[in-house]
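Next up: a single chain in structure tokens, the form predicted alone.
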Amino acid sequence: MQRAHIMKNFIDIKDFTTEEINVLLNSAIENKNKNKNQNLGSEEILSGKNLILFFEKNSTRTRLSFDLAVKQLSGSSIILNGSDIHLSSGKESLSDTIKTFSLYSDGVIMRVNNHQTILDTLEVSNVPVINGLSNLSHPCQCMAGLMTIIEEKGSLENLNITWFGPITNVAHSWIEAHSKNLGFKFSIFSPNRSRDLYLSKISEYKENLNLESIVHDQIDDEILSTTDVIMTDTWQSMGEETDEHVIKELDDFRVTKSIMSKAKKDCIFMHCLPANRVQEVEESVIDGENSRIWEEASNRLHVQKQILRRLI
């Protein structure tokens, strides 16, 4: 299939057309099935290429999956924590840091505290930039989730996906995916205080999203009864302070065995991880037979390999 255009960066889901998203997802699934027993360096698409993985935030899955993805595509990677370089101490500007990255790499993967850091990076970088997570969005995680659902359900068409809890960076990327008319309906059950915090955050980036039809401050049993996928996220994102009043209100939006029983019988549960089994979800749910958290985590590798194939 012919590409609509050459992908230059991977920052937000909203940056891509419906066709581009579908092509990337279908290609990721196809390559995953074709290369199930792939060893390091067995695909040479990144041969001679070097990627910088820059982490201001702690990371488990993003660090492992991107590092392994680069190596499986025959590339090399350098992992830099925020504390490793002069940028964190204020001794060097972001602009000079990114220009230096561009001298020594063929692409930069960034996991940062502030989305503006990524936007400012785009202004000076001479190499492709991938958003590995920001306080606003987590597009790679969303793509892995979409991929997992397609594998599980056959397609995204006519599915009802329901988000429980705070409207996090991951939820923001799902809102953007929903706006691309990929075939699924999307509902969010979240307290008003959490919604207002989210609206305040996106206003900083001049985002204008119509949330009236998808955000509900109470759990709607009618929507829940038609739900094919239930998702949630940690209530306290790393490095971000969460209002104790919000935490208290979120207790009503915990994903429990009772909640799952009200959804469709074949409804699956997904969580981007890390998870707090005492807080946002019951152990019987996240470790139950309808949980697909490990399939989702595994697909981070495969969808990110496809992003790298398209970018570098």
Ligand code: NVA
The other form holds:
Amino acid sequence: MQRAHIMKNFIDIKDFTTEEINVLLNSAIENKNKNKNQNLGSEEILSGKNLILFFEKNSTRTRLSFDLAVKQLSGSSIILNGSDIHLSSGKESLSDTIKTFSLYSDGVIMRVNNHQTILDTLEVSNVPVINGLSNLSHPCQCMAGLMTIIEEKGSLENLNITWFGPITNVAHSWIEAHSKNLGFKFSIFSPNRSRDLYLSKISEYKENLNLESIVHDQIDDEILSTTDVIMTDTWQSMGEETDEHVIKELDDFRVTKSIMSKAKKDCIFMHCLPANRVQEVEESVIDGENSRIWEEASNRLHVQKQILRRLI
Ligand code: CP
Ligand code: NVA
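Same protein, different form: I have the form predicted alone, so give me the form predicted in complex with the ligand.
Next comes the full complex, and the chain you just saw is listed first.
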């Protein structure tokens, strides 16, 4: 058994051992079932603690679920948008901003344009830092997705999980989760142009991933026929330029009713949201009986509460 190291920050799935990820997921499910209908302040683990939630980009779910998580654990939170503070006007450095955050908080949750901002934050922060999405990754989303699948299918063991469309920040966290040997097989169906954009992005962060056996530039019907979970994401991630060629090519990777009918009968559909119902997924799929988008969105609260219990 691998020895768990002390969890100091929650930046990327790759930073954790398989055991740590499994423990986190199982405890999140256990606590969710134990604390059904939990009220604000019903658990005192964050009593007297303050969390700063900092958003350089828009958010609905991450903002709501983290704010509620902190309050249910008896902590307080301050939400800051990028435009609220001197950092965005260039009047104050990131380093001085984060040192100030550390004076007034016991933890910082950050949604940033550039993943490097999170890495630079780690250099100066005296309090734990949680990645609430960057251009590179979205680990909290992936953890909520894994939790939803375990609840639905009983475990991750021998499942086939298939990603359709652009290789986004969410997909990156799934690639990292897959590399942890959690028991599931992972395939990505994505056009070459989209794969190349992803490869150039990860090279900025010196990530070296072998995608050969995972990424397919066409839909493989054999893999699809054994797929238990289909996932996708928006074709236009926040802050990214829209490349018309990529959008055109992604059209072949829409998740349609016909795609769902070729997967296993009990295959579920998941999406991190927000979704564009005329692009990446058909309305009949995202609102269909095999869709688990709302379970996944509500599990953001439960998995993030578990991250806070461990970290703060
Ligand atoms: N999935 C997700 O992170 O949603 P928000 O952008 O609304 O926070
Ligand atoms: N890939 C999307 C995820 C949103 C939760 C984006 O970055 O906009």
